[in-house]
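So this first bit is one chain, no partners, the form predicted on its own, shown in structure tokens.
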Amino acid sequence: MALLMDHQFRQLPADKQVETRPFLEACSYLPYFIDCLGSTIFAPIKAEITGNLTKIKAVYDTNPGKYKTLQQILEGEKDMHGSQWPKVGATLALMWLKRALRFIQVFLQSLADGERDETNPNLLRINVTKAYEASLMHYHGWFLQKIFKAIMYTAPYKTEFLKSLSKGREVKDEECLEKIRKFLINFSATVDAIYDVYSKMHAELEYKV
């Protein structure tokens, strides 16, 4: 669990603005989290996160003062790209990144809530399936849905996953789950805040890939 707790997301200010730099820094460790689910099998999600982080950072680096928050990036690109927005730039990259973050959020929350297959309680299939259906499935066409359905059946056992999160150390499941709950406080608030910005700015796109 040290993997997540060592790289906590910041507590949001009262206006719920997400600062870009600390957000990118915290997200940069999430690909290692995906490795805990299976570096090969979950490679598409890992690549999606890494690629979108790179695109957002490239825009931020052009003017860190102007793009101090994620909302300022969206507002700046809306002015810059006109009718092409939100189909371009960091706005599009963040749209897909937040969906991957929602996948992680729902997956971890499902684990923390104790949801499991009572006949096979050490399997993560129920948790991974719930996360996929709540985050990415709506935006995937038939082919990608088939691929992800196959991926769900290759998820590691819960005990293996929790051990990987703890960097190989033996830990009690409940101790690890309690740390996941603490991690989720700021992480969930951040993900929800990003979704709220997209909703308020009408920046969400519904196309499938």
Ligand code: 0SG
Given for the second form:
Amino acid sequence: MALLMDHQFRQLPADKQVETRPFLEACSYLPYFIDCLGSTIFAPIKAEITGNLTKIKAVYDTNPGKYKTLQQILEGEKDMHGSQWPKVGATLALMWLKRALRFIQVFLQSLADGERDETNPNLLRINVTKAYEASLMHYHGWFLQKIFKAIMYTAPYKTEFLKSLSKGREVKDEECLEKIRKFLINFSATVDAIYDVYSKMHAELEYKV
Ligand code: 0SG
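Having seen the form predicted on its own, can you show the form predicted in complex with the ligand?
So here's everything in the complex, that chain up top.
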């Protein structure tokens, strides 16, 4: 868990605005987190997240003053793209990225809460399935849902995953889970705030891929 704790998300201010630059900086470590799953089969997921981040950063870099917060990016693009919006630019990239972040949030929360399959306590399937149902399943057609099921069976054992999060150090599972709980405080608040912006601005799209 050293991996995520070294790159914590920022505490949100009272107005719950998410500042773009520190958000992108914290997210840039998420692809390394996916490496902790241990198999190259997860490479497309890593590429997907990296692609979303690159797109958001490209828009931010055009005018960092104007796009100081994620909400300002949505507002700016809404003005700029008219009827094409929200299926465009950084608004679209962040719409998908936030679903990946929600997946990670629910997955880690489920681990931290000790949810497990009592007959196979070292498997992550129950946690991964819960995360998928809460974040992405609704937006995936039957093909991607089948891919998800196949990928789920390649997930590492829980002990291996926790060790990998601790950069290979031998730490007790409970010690690692306590760090996950700490990481989740700012991370969950950030993900929830992004969902609120999409809801408030009617920027969420329901189509399936
Ligand atoms: C431990 C096991 C973990 C299993 C996790 C399984 C997750 C499901 C597996 C599915 C594999 C995902 C493959 C990619 C699917 C993509 O088609 C979709 C839609 O992608 C968007 O499509 C792009 O993200 C957009 O990119 S943009 O930056 O340019 O805007 C855009 O291209 C859009 C097309 O839009 S359209 O033109 O149609 O309007 N992506 C996803 O479903 C996101 C998958 C993220 C998975 C995150 C899992 C995190 C795992 C962490 C585990 C610790």
